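So this first bit is one chain, no partners, the form predicted on its own, shown in structure tokens.
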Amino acid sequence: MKIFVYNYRKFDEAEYFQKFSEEYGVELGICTDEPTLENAHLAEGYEYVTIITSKIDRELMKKFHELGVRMISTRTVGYDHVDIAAAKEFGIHVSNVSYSPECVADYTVMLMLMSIRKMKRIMQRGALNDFSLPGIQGKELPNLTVGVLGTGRIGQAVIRDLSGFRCKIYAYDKYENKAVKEHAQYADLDTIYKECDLITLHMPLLEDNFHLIGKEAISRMKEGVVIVNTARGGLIDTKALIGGIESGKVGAAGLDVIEDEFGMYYHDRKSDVLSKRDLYILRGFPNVVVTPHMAFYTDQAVSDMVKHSIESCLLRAEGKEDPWEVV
């Protein structure tokens, strides 16, 4: 079997692609760049293509279809960068991957603690030898009520971890999970907005939850609410969040994802002028921590992403059930 790999990263993925391609007897085609109309021809002769967080729009989907590509596997949990409607139109199957939920769960708790303990300001002051106390008094997690939006594998791991801090936990999801109820109480969004001191997001980005956290939702939240997002940037209306921070309604935020981040993260852009005004504004606040979509990034997660992408393609080729199938 042959799989063409775009976004091939030599510094972290290479060892796993070598390991699992040998294990499964897969021949790989390799391109270190993201897929584009200009390099799509490299996948000719390959029915299976694997990518990372690169935009696959209708035009590129059509090109892959013309080249004989039958399936695109994204080595990510989220797949909002892939035009699913176009995939259906051209009969191309799409799959994602799963990886250990612990990586994002760990990172989420870290951002929570950094936010409520005002760690950004503490570190900034420390770098200037300013060891004064005013303005950096934090809060303790056991005294807070936390709302977890989304109780999939990652949301469940976060809830499990939070239970060790002895804080009250509310959960929200369209589909309730029995295991979650051991540590959290399911509630509607109104209750969570009204009762929770801290809200963390763990949902995929879909049409019906785009800008779930917007101006109206923020207005219903507690004064000084802390918002953490390690899921997808589009779940939060960035301008509404900025307004909430400026008014004091939002007391702090920990953001590993932001809107319109495609083409920016995972590249060295330090000498570039980025057309991301909202990002600059967010990074300027003393009570906002912004990181470049790194919550997933552990050795275990990278191994899982490569392995599951290859396995997904193999299952499709063999006509077997694929647990990562999107369409």
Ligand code: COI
Given for the second form:
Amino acid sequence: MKIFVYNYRKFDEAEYFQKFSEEYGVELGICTDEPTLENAHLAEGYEYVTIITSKIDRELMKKFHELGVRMISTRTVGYDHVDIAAAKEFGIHVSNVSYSPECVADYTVMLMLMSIRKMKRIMQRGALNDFSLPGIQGKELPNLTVGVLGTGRIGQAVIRDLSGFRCKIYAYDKYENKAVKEHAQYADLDTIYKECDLITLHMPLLEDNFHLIGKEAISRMKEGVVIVNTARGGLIDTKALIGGIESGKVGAAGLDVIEDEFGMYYHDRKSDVLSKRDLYILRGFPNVVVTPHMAFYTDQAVSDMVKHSIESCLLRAEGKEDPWEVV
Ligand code: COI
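Complement to the form predicted on its own: the form predicted together with this ligand:
Whole complex next, starting from this chain.
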């Protein structure tokens, strides 16, 4: 069986691709770039393609279909970068992967703590030998009420972690989960906005939750609310968030994701002029920590991403049930 790998990263994925392709007897084709109309021909002769977060729009999907690709597996949990309607139209199967949810959960808790302990200011001041106290008094997690929006694998892991901090936890999801109820109480969004000092997002980005956190939602939140997002940038209306921070309604934010980040992160762009004004504005606030979509990035997660993507293609090839099937 043959799989064509786009976005292949030599410095971290290579060892896992070697290990799991040998283990499963899979032949790999490799391209370090993201798939485009120009390099799609490289996948000719491969029925299975694996990608990361590069956009697969209708045109590219059509091209892959013409080249004989039967399945695209994204080595990510989220698949909002893949045009699923086009995949259905051209009969291409799509799958995602799962990986240790702890990688994102740990990082989320780190952003929460950094936000409530004003770590950005502490570090900025420390670098200038300003060791003064005014303005950096923090809050303690056990004294806070936290709202977790989305209780899939990652939301559940965040709730498990948070239970150790003994804070009050509210959870929101369309589908309630029994394990969550051991540590958290399900509530509607209204209650969460009204009651929570800290709100963290763990939902996939779908049409019906695009800009879930907008001007109106923020206006219903507590004064000084802390918002953490390690899920998808599109869940938050960035302009509304900036307004909330400027007015003081939002006391702090920890953002590992931002709208319109595709194509920007995971590249060295320090010498480029980026037209990402909102990113610059957010980064300029002393109470906002912005990181470049790194919450997933651990050794365990990278190994899981590669392994599960190969396994997903194999299951499809063998006509077996694929737990990662999207369409
Ligand atoms: C995902 O797996 O969905 C992520 O957010 C991480 C990915 C961008 C590498």
